[in-house]
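A single chain comes next, written as structure tokens; it is the form predicted alone.
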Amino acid sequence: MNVAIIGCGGMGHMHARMAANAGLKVVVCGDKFKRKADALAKKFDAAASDDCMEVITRPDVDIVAIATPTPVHTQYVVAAAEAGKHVFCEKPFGRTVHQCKEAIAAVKKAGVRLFVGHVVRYFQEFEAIKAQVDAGKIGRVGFIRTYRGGIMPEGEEMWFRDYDQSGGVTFDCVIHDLDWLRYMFGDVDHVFSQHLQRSTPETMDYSQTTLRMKSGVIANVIGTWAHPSGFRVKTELCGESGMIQYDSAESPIHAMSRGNAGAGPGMIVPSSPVPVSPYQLEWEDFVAWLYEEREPRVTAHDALEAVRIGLAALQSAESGKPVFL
């Protein structure tokens, strides 16, 4: 099968490689900057335009990756089911509930596949605790806390920085750790939410939302866009008969000093020390979808879903108020 990829950005160009990793073949590039969808079309040996809608519609493709930023999912979403494509969508799923029902609406019309990226499903440390919890290795699991985030990212235009458009880190980036939690216990009752989104003197976001879910499970999440450099995750299980801990970072103490950072990437990718990408695993995970008519790990409800929680949690650090789902 042949993929479009929509979006030639960092995570455009980890999708069509992992895309081709998973045995399918990149025919064309779209991008509204030219030069972006030509860098990324000469790996591939593919065609580049910058007419996302006329790549679309090319007869050649079968699935239209989009790697966008959030805003304008629900648009390429809608044309490529429209034009009877499958379509891969990067997480977050759409900027509003609203926009995720859309998508979903045209892709049930037209008879087409729509998978989400929640890829840390997909990575083998957050599984390997799943599967701990599962056998109930620590009993009953209590409280939950989490951690997740670095540099602040640019983006194309740095809309990233935009916080009416990307959400700031409590949507674009925590929205990992919002599916996983509930993958892992179940839908959310409530939350409560306290973040920083600061544009003066210096761009950078932090924030801390507490979950309550419909279990009894409580868990705390940190999002931060504040560091000088890097990037880090970390997770802590507790329950009746023990705990588990994963640090990314695997460092006791480490020190870093906002005035020596330097310039960084316009975003990083979360990496996994492993022979398989968990990218890999996620595209792997959609094909077989499409070949051999099994469900996959995420379903395009998990993904609106993850969208309404990272929203009410917005909402409440708005209001200063729990926010009942």
Second form
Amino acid sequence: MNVAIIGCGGMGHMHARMAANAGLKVVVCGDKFKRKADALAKKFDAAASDDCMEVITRPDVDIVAIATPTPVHTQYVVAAAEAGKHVFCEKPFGRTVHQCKEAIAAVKKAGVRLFVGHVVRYFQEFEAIKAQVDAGKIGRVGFIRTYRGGIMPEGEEMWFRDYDQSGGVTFDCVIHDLDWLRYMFGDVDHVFSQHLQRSTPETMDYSQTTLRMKSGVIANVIGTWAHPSGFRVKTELCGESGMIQYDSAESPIHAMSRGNAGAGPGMIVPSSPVPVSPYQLEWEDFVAWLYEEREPRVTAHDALEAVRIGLAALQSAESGKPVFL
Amino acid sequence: MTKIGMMSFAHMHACSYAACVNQLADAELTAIWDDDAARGQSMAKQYKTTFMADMKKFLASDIEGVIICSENVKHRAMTEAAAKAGKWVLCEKPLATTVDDAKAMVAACKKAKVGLGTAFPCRYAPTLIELKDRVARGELGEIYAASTTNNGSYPGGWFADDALSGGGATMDHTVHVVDVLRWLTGKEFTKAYCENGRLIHKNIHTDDVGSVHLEMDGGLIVSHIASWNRSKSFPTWGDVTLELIGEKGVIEVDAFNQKINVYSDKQMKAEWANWGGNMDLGLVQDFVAAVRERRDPPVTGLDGLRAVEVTVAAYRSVQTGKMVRVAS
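Now that we've seen the form predicted alone, could you pull up the form predicted in complex with the partner chain?
So here's everything in the complex, that chain up top.
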């Protein structure tokens, strides 16, 4: 099957590579900046265009992969569905619940399949945690604390720093943990959140969220785009008969370069030296679904719920009140 | 030689304080009174001092200062009795379980013209002193946010009996970090929101995890975890951690992460042996100096009261389901 990449930034490059690894062919790359489309297309000997709608409707395209800034995700999902293409959409699914619902309706009507890239469900370390919990190693889990982030990403035209577009660290970054917590511990009852979303004198965001799950379980979720460098993920689960801790800082390889000091990042993607990248695993899961082999680990409904929780956190931070889902 | 007495060993920190008094060249542990006579006698033996069964006689003696380590709800009565007898008081945290009790204790000591200190030993932890110095030097510029934890293992006994403790992990493990943040920033707490519950331990009847959201003057946001969530298999008792987000940078502190990893087949459990300084010694030393010089200890009853106000607001938030004002 042939893939079109829409949005040729950091995640566009990632998904092009992973789709190819999963046995698909990248045939065309679209980006409103032609230079970016060209740069990615060159790597895959694909066509390039700055007209994304034209890219989506090309007859040789079977799957559209969307890696644009969040607010325009669903307009491309809808266009792809209407053109009869299957869709891979980067998280967050959309910027509003309404957008997500429209997109789900469009894929349903068209009879195509939509997968949203909540990749943390495929990360080996998070799967290892799930396996231990499922095996009952720490008994019933009552409390979880998660931590994710580092330096604030830039992105084309600094779109991550425009909180109206990205939703800040809470909506763009912490949504990984919001989805994973719901995956592990079921639906959320209510959310309380605080965040910085500062633009002066330094642009930085930092967020502190507490989720109360319907089961009563409490999760404390910290997200940072306030660090001067780096990227770190920490997770701690406390159960009635034990604990599990994970900290990405305890990685097996620590490399320090003498050159290139002070180079700024685009979008930071954590690298873990594993046999198969979790980004490839999510693509393989999606492709297996397209070949009717199995249901995928993440559904469009899951992605909509993650958006709902993320928006509730933003609303709580604005209002100073808990928000019920 | 400054004469120090101890009132109750209900709280296990009493053992450390007694050992500290015994270490000081200019202080003596003159006597122990305890409403649990068997415990008091055994502690008197252990710390080589006299047990006195009668609190009146104990307070009428020539002891100059007392360290109170009773169950939380008894702090007030013991402090009032000691103040009335003209004794300087160092009271285990939390100072009290209600704002009224804490205020009464501060007032009683003021009236009796005795010093009242709250046992917040974190202010004597070398790591946190280093943090305080860095903040004071302006390394962070303005502090915008703090994410903190005071996790612990389950203490059992009266700690899980609200009638004696005033509350569970949220009561037990909020005040240390609240005091550290006041000390670091010079700001007061304005608002509190809390989710808590019995989430970890079966068959107990109080909260063992509290997720507390706070605001300080100027909008500084704080997320704090107060818990008894450390399992028996965890290599240490718990932690005090802070991540401070400032205008000019970030400081992450794991206050007691000065440890060696010990793997003993005799234990069959990995253990962290701490080699950092004994923060309790500084606390007790400063209390003894305050007694000798007849002045307030550096960490006062008012500091204890402010921390109680935050904890009480957290529990009020749990009851109302809203973010509430911290009364002061």
